[in-house]
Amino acid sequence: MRQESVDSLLRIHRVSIGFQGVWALDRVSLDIRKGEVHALVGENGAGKSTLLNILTGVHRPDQGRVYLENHPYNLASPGDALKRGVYTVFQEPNFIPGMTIAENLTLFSPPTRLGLINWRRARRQARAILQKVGLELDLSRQLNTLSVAEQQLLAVARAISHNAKLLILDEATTNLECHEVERLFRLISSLVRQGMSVLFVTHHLDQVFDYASRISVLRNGRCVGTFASADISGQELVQKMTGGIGCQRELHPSGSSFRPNFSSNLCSNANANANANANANQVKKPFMVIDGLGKSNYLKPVSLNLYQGEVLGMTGSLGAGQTELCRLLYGACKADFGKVRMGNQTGRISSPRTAIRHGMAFCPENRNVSGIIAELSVRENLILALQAKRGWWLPITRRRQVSLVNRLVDELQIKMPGPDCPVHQLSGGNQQKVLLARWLITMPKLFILDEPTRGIDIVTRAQIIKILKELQVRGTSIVMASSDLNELVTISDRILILKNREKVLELPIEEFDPKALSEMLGQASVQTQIAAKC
C-alpha cells in the first residue's frame, strides 16, 4: 500500500463532473492527511464549491473516486456525509435562529425517553459540548442573539459532538474580525492535535499562510498542484491561481478596459478627470445632502454630503451601522427621522422604487438573500433593474436583452455555461458580477455598495475595484461599505467611520490612519491581506 493511502484521511482521485456540457471539475486529484489544516484556494469559478458539493453529498461525480480512510466514499445525500464524519461550517452558520442554543446543538440527535425528547438530558448534553470548546453561554438563549463569531464556534462545537473526522470550513472566517478568527483557529488547532483534519476554503491568503500546512490550488476546474505553505510565496500562489498570464494586469486596477456606458472614449484621460473631480469637491455644491437620517433602535442620526464623482468609504467593526446606513439611503428600510435633499427636492427615500427613480443603485451585503434571484437565469437577473426603471408596461425585447447580456458578460468577464442558465449555478464571484452588471445597465448617479468584494477572489476583487474607479471617472458617486481597509484606501476620497451604529468620524483619505482606526475600534492591528504575501 502506498504511503499516501496510509497517511490520507480523504483521497480524491481523478474526479470529474460537468453541467450543461461544461466540465466544472476535470480529473481533480488531491489528498487530505490526518491531523492537518489543508487549504483549498482558487479564483471564483475554479471549482471549489463544486468539489465541496461532492464531498458533502449534494452532487455525485461523473467520473473518478473519493476514498475516506481508504474506503469508497459514496454518498446518497448530505445526511450520509454527517454519518461518515464529514461536517461543514459555512460562511452563514446553518442554525435555526428562533431555537435556543440547547435545541440547536442537540437537533440532529436529541436524547429521548418513551418517544419524547428528554430536555434535561438535552441541556446536559449541550453544556458538555460547550465545555469542549471553552464557551460559557446561557443554553436558553436564542441563536439570533449571538454574534457571528459565537455562532461559528457553536458550529464547530456541533461538529465535535458528531465525532467529525473532517471539518470543512467554507469561507467560515469571512464575517469575522481578526481576533475572532484567531479565537476560532485556537480551537481548531486543539482539534487538529487530537487527530481531526480540516479543509479550509477561503479567499483570505494571509489566513491560508497563517493556519494551513498545505495548500491545493484549483484553476478552471483542474487541480494545478498541492504545495507546502512554507515552500510557496504569496505571489507564486497568485500565479498558480490565475495561470500567471495577465496576473500583474489583474492585480493592479488602475488599468482601463471596462466601459460602463459602452462608449469608446469613456476612460480617456481617466486620471486627470478623477483628480479634477476630487479637487472640485472643495468648491462645488453637493448633489446630495443627508441631514440627520436615522431610525430608532437601528441607526443614530447621520449627516453628510455627497459630491458627484466622489467615493465615500464607510467602515467600522461588524454591526457598527454600515449596512443600516446603506439600507436607509436606498429606502430598503424606512427612516424615522431626518431628510435627504437631491437637487431641488427634499424628503426621504421612502422605497427602493423611489431610489431607482432618483438614479440610485444598491448592491446589498448578502447577495443570496437580497440581491440575485437564484432560480432566474443570468439574463433575467441582468435586466431586472432596467425593466423596473422603464416600467413593466414597456417590456425590453428579447433581442435587446440578449444584446445587453452578451455585452456585459464580455465586459465583466462573467464565466457561465450560457445566459439562460440559472444564476445559482455560477460561482460567488460571478454572481456578484451579475449583480453589478444589473445596475450598470441603468447608468446610476449614486451607487451604494455594501461589502461588494466579501468572499471574492483577489483577481475578481481587482476587476470590481477597476469598474468602480471607472464609474467614478464617468461622474457616478459611490458609497461603499467595506471591512477591508486596504480596499477602501485604494478607492476612497473620504472615509466615514461608524461605531455602535453612530457616525464617529469623517475625514479625507489623506488623513486616514488605519492603525489609529484599529485602536479606536478596539481591534487587532489591520494587516495587509495581499501585499504582505505577494
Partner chain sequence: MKTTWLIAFWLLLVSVSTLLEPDFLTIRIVNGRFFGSLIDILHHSAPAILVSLSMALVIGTGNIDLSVGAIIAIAGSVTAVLAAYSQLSPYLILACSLGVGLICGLWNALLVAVLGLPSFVATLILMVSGRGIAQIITDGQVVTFDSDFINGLGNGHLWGIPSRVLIMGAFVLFMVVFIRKTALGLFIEAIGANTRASYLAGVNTLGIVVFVYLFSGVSAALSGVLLAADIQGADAANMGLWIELDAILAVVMAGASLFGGRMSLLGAVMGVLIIQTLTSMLLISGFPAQYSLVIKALVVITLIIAQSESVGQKLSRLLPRQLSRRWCPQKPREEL
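Mind sharing the form predicted in complex with the partner chain? What's above is the form predicted on its own.
Lone chain follows.
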C-alpha cells in the first residue's frame, strides 16, 4: 500500500457521486501509477464517463477524494485539469475544423509579441511539436482535411506540448483502424517510458490486452477491481464487466450482501415458463412474423417470429444492432426492406403512430433524450401515449387521469411527491417506471424495450423485471434488449444474439449458455472493431 502511494500518479479514494438519486459512482477507488497504461473498462452506464468527468473537472465528487502526486486534486473548471497536467483525447477530436494545424496546436497559448500573436513563432512551435511525435504534416493544412487518425495523433501531440502527466484516452481509438491504433500506441509507449501515465477507456477489449498493463473494471458504479492484464483472460474480464452468472458474489467484496439474488429465485420460474412456452409454440401460431426486416447501413435483414406471452431477449456487444432492431420494429426508423405480418395484415411499420395502432409500445434506450418529457408532470408523462392513441379531441378526464396515476403509482411503487410534480425531479429509476406506466396503460400487445434497466439501481431493476414478468403472464409479447445477462436469463424465453448489426443466433433459453456467450462477446469485440472500419 505504502509503496503504491509512492509511485502512484493519480489516486482516487472512495469517490461517490449521485445524480437524481442514483449513485453513478459508489465508493470507487483506484490508482494510476507513474508510467503505466491503465485501462478502464465497463459496460455503458457503469460509471466510466462519470469518473472521467470528475477527472476532467466537469463534475465534482459528492464524497471521496482524488490526489494527483499526493496533492489534493480539486478542480474548479475543465480548464484547471489542463493546468494540472491532465489531458483528455476524446473519441471525436476537439479541434477547430476550419483552422490550420498550426493555429490549432497553438490555440491555447499562442506566442505573442506586444500583445499580438507572433505567427512565425507559432508555426515554429507547432513544427517542433509535430517533430516530437514524428508526424509529417503541412502546418497550413486545415484540420478538417486530416483523417480522424491523424487528428488523434495530433491531439496526443498537443497533449505533449502541454507537458501532460496523465493522458486520458476517452474512446479515442474507436474510430481508428488497427494499424492506426498501433501507430498511436507506438507514440504513446515512447511517452510512457518517459514517465507519462495513460488512462485508456475503451470498449475494445483486445486493445486493452494489447496495450494496457493494468485493467480496472467498473460495474454499476462500483469498482469491481484492478487486475494486471497478464493475470486475466478475456472471458474473465467480460464476466467481470457484465456480472456473468455465477461469479457475481466474488465480484462484490463490499456491499454484496445487499444484492438481491433475483436471478436464482426467478431463474427456475423463467425456465419453467420457457419450457411451457416452447411446447406451446410448436402448436401456437406466431402473433407477429418479421420477414427480412432491415435497412441498408443500419441493420442486415432479420427474420423472427414473436409469440404471445413470450419474452425475446436480445443481446450482443455494444452497437451490435439491438437498438437498431428495436427501432425498426417500432417504426421509429423506417425499414428499407422486409415485411412484418400481424394477424392477416402484412406490411411495414412506417411510424410510431402506426406501431401504436397495432398495439405496440416502445421504451427507448436513452431515457432522457427520447423517453421522458422532463418539463411536464408525472401525470402528463404517464397519460401521453394513451392520449395520443385516443387523439386530441377525446381528452381523458382529469379525474380518470388522477385515478390512472394513482393506480400505477401503487402498482409500480413509484416514489414521487405528487402527480403534478415535474417528472425530472424523480430519480432515474422512478422516471423509468413512469415510462413503463405510460405504456402499460395502453395495454400493449407487443412491448419493445431497449436497455430498460441501464443506469438504474439494483432494487428498481428487480422491480422492473417483475413488472415485465407480470405483463408477460397477461399475454403481452416482450422484446427486450439488454447488455445485462443476469437479467436476460431471468426473464427471457428465447435469446437473440446480434453481432455486427446482424442476427447471428437465436435459441431457447434452456440451450443458452452464458459462458459461451461471454466467449462470443469476447471475440465479438474484435469483430466489431473490424466492422467499424468497413
